[in-house]
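This document starts with one chain, in the form predicted on its own, laid out as structure tokens.
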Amino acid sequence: MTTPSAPAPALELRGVSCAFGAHAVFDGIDLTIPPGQMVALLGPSGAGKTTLLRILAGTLPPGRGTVRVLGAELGRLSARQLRRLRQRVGFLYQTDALVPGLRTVHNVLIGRLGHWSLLRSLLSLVWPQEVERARAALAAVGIPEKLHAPVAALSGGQRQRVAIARLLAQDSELILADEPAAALDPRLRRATIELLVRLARERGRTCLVSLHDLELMGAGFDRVLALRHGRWFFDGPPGGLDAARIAELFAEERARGVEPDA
């Protein structure tokens, strides 16, 4: 009986490098990221966590080393190819990157532009195209009333709601998040990483989410990254990082008089 062999990884990388000028983000990590698990990435402020993203999403190649994501190697993806891996994946900003002017229907529904012809995507800001799929999202993050509000007229945390109404309306396979509570008023900030982790876990999507507030990590991650210095400092379950391991994770930014939220 042939045994059936593991799937490919959602996320990995060997050997990779990345400098800016004369200095060096990463030093040759190695990341696997299996399907469907959620994870948490810490790091003081300039340890590379925002460009370890958008090494991740393809939008900054590497100095060095083999990317893949989604079982495809970025390097050897023609743009054609690679901008058919970007529709599988969601990117989810520190600032929830809606369109002002428009209304929450059409922000949601940016998130279907991928799957779109450019008629039909031209089409929709007229006349907006999967109403009932726009609807879904809103109502799995909570606030279907708000499917024609004025972006304008929603607060932070309803905003932050329809960004991730609009990732599930892109039905994204991998879901790649850059402090994305980091604007949002303490109280909301769990509420909203909560509500991330839980639906990306009921959709069976994996999840990578930049942090830098320590009380997140407790909101549904299964493991926690930790960058420091262009290394891995720590990788495992969320309650491994003691006391100890965040104060010298954090030590040269509180040498510097700033605190990691917490």
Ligand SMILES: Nc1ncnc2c1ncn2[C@@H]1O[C@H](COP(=O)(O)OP(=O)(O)OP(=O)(O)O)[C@@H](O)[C@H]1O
Contents of the next structure:
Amino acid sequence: MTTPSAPAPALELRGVSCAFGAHAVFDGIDLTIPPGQMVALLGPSGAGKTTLLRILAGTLPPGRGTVRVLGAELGRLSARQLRRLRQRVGFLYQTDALVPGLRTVHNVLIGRLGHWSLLRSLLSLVWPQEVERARAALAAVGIPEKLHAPVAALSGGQRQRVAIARLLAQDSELILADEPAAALDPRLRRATIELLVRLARERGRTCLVSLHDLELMGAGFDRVLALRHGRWFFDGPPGGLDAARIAELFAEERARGVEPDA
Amino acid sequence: MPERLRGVLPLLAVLVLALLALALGEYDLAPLLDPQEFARAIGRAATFLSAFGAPELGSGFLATCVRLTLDTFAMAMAATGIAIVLGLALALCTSHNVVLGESRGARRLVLQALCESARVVQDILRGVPDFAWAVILIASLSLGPPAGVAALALNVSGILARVYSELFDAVPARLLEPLRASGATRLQTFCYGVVPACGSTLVSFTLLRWECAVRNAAVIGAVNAGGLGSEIKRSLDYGEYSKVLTLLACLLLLTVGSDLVSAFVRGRLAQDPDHPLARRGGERSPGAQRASVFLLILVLVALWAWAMLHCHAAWWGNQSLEDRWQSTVQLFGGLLAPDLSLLPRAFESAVVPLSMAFLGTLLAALGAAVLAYPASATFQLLDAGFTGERISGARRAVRAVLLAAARGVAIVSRSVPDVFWALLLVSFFRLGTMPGMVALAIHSLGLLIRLFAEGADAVPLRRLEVVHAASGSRAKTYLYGAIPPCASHWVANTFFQFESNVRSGIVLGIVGVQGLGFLFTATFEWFRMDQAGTYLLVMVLLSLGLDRLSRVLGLARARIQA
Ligand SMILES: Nc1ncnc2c1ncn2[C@@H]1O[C@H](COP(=O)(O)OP(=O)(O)OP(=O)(O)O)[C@@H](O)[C@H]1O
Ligand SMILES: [Mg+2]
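Show the same protein again, this time as the form predicted together with this ligand rather than the form predicted on its own.
Full complex below, order starting with the chain above.
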């Protein structure tokens, strides 16, 4: 897939397998994502989207195969190197991204912890450090006025924006997001994903976002990957996934009645 | 920038209060600050400790020790049993959620007045420390375990009633509305709305109080209420230090044992089923579950009955019931007519226990916030669950040792009652407020480490994963991922510990010959009941004030974990 002259891929999987007990989620899959690409990851529930992202994040070691993130092979890294690498990768989670009991400013500044000493991290809880950076990140996601608000006072959409602001504060080269809008109101989902993709593109970052919802397809992605039964079902531009293929992708899920409104 | 001050102001407030407490408490810091004094203090402590020699292990004495240990255990058991029933009854009368319900108008006012007066009863029971109850009851009733049981039961029921009612009131109205809307009676609302919401916190808290009763049963023994305490005091007075050592070992066995039993039971109440520390294994059928709960209750009731009978034996001794009644009426008559001209002086004497409690609790909380990190299983052994890192066997072993050490420090420091810590520390600091304050700090440190570490261990791993991914450090994950969600819970527990330490500070006053506790005991022993009554009044007012403060601050809400 890659020619020798192309820049090193941001993400690369070679023959990756992963199983929970006897249940195999993936059996030898490959993937290459060049830097700066915006990629959507699609698939029915249980297809392995979360599992794939956890493997890329290094929180779940794969059974077989090699995983390269930002040029480094995960399996060969020491714990310290893995930590260094993770600071260059930003994660966005579906829920539980914010720490309750911490004000918004601190929740954004969690993105800076990797750059700070332990002492500075402790000091920041009392006297917030690099507040301007937090303010700028919140302004970029459109809620600068929430800088000192407690998390409990934020709406669901605002929380996800704070989580995105944290990614901006972190200055990561790569963003991995697992259904970042799934917990939101349908009308907010599109806006949140669009915001994430726009901000990532402006800053030239690579982005892999798992989605469950087809509505999100027009949000400005360069490429769509679809997973089914632990294999690639589709890999191409968003326009290439027509109604018939989509129906096929989600056929079993529909039949099982997994969808909330089924 | 006032917003930035938000993190600083509470710290400043605590610092100012701490300096104030330090100034007012008349602490003799010389043994810590002056190297020469320090050397002398170490010398004193060494002489004191070497006097203990080897423990006395003669089989006759060992049999006595076993009997005394059983006495103390039975006292605590019997008292806790009575206190649960009394406390529950009282809590039902003092909880707004239960008593007021949805009543309106005049009826509501009447009920509210009833509630408030029941709260005063609660404050009296709780505010007078068990030690002071024991002094009073031994003078009026009799010597020995029955008075000890009654003293403990009165104080513990006051404490339980307060915590229960605070918990009942902390159940948010939104959980009760659907029940009330569907026409549930007050009792039904209580059984189906209130109890399920705070049940496990309630049981867990009762167990902690039971542990505390075991320790206090040993302490109040020292005023001739029998059991280990009486014998330790006697042996100390006669200088039979080798016996003291054996008795202290028995005490430690008993308190550590109850600590472990309570930890086991509370562990089974753990709430998050996804957490690696939660109970594993198959689901049990509701029938089996009910049967095991029933069995447990049966065993507890049987234990309680045994304990009551055990303590009961001395009751029918040498005095007729009528005589006892007479002396009781006389004594309480005196106490209930306090000498109010003494009030200013009595309030002044409350400064010492307040100062000791504040500084001791503060030091303990700071220490516990640091030591809860090594004492947390999540951060030492199960961290792979949120870091995804595989660590070498050697590092695992080091962490396991660290964990065991932190927990060991915690269990030893909380298992030795604060009064005994104070007695040990007197040899180092000499008589005064310093040994009392440090004793409170050490004892509370052990209690708070456990509570803080339990809080940190209950934080969902997913949340820690988020913070660890960004920070790349376990310590920073602890600071930003574990402490903030626990903070309100920790503050509530610390405040509760402070309140309990104010009472202990009063008791320690007797050992340190300072402050409220000492003045009460002294005037009581001189039969100046009007004066003793004034000191009691101040004790009650103190606990009343602290209770209302805690209700206003809404601290109980934090105890019901979501
Ligand atoms: N910790 C685990 N232990 C055992 N099986 C697991 C575990 N995590 C995931 N699985 C299984 O792996 C498969 C893939 O799960 P995964 O969470 O990756 O799916 P997903 O595509 O993210 O689904 P969803 O859209 O519902 O989030 C599922 O069949 C799931 O049951
Ligand atoms: Mg998923």
